[in-house]
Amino acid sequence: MGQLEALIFDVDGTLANTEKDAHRVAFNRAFADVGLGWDWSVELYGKLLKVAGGKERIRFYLDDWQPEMPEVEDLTAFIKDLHARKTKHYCDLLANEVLPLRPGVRRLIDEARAKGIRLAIATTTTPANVTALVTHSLAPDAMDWFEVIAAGDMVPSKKPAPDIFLYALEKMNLSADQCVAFEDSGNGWLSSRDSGLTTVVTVNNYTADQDFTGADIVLSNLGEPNQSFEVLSGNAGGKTYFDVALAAELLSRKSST
């Protein structure tokens, strides 16, 4: 039976909602820079995060939407150049206008750094987009609170392939059985479930629909001692807020399983 070593956070909908207020702005900021005539709603950019990956995003768009965009050379790089603009645009909105955490998200930070838990992020995003939310949103010095930043292009393919929760295991020295995960979207629980860690979903507007079918608990958020989570899915335990003794008890169910 593992002992609970590490809890891995993605990033995007996990810690803070991201996608509609910021990624999405920055997207549609960089469009502009270029020219194009491109606008990606609340509604639409919901339907594009079924791809992982903000360059993948962005070629899924031009294939199934195909908007209208001038000739160029190459591709690749066109998508590239457009990608690096959206980064730049997301770290500058952060830099200027702190986002907030979802409830829970600090607390359980802090108790587990206090409990001497180790900390690691993985995600799809960017290391510069995990930097501007981190040191914005919760310290500036919080990047030091995270052994490993699991990031963006790091590994082969990304979610919901599992490479980059395998990197961060392998990183951390500690297997599946050690470690509790963080996810929010049905692309990050599949790439969890097949590292073989024990996953806590926490949805939002954007993922609130998607199938977590398996996942160890489904939750609204994380919680607080005076803003209690709903239990969408799993058991946790009579507990109102998510703590580091649920995460506990949550991997010693699935390792006497």
The other form holds:
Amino acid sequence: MGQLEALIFDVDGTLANTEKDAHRVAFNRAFADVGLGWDWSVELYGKLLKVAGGKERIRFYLDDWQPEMPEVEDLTAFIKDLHARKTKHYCDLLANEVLPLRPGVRRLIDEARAKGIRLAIATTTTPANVTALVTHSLAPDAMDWFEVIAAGDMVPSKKPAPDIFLYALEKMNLSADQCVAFEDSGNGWLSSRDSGLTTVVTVNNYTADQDFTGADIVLSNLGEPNQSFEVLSGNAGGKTYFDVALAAELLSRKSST
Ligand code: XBP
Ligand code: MG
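Would you generate the structure of this protein in the form predicted in complex with xylulose-1,5-bisphosphate (XBP), following the form predicted on its own above?
Starting with the chain above, the whole complex follows.
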């Protein structure tokens, strides 16, 4: 098993809770733009989240919830346009209303940088959305902190396929046993698991009841020195918040199995 070289972060639901109040709202604004009369409630969106990828999610909704919708001449183009509108709304939303990072995210990223641990992103979301969240919620220059930003359509198959994590590993010229991945969802966990990565799951309201069997550790969040995380499964070695040492510990445990 290798030495800890890098941390690889999922974005939505991991760095920040972007789905309920940002992505979902942006989808609804795009639907309103074109007069579709669709409105994805918080509850419905939770169901639609089982499909990763905004364009794929719209198609899933059409197939399963709007089967009566009249044929569209070029459905792919229709969805692409709708999704582009949504992405613009999402970026505008984040520019006007800073979304807070989840507990411990900034602290862990700062610690990793200070200790020379490399950083990457592996996400299903559209690259523009990563830029919007990272520059507005982390720091204006924070895009430079990540050696690789693997996102959206850069790979043929989105999560739960392992493609996006494998792409990030390849670009960093690292093997899975030198990195620890951070995820929030079942799709993300399967993707990270199948890329061979040691995986830390921090659940949220949309993902708390999903199946993370086999994940190296499942937490309520990354915690802070004054805000202990809850260990939902796995062994935090008595720690109350996640740090670089615990990431290295998880990696070394895997090497001894
Ligand atoms: C979460 C996703 C994305 C977002 C929406 O990505 O599945 O599809 O919900 O973004 P991750 P897009 O958890 O891997 O960060 O509309 O740009 O796909
Ligand atoms: Mg996620």
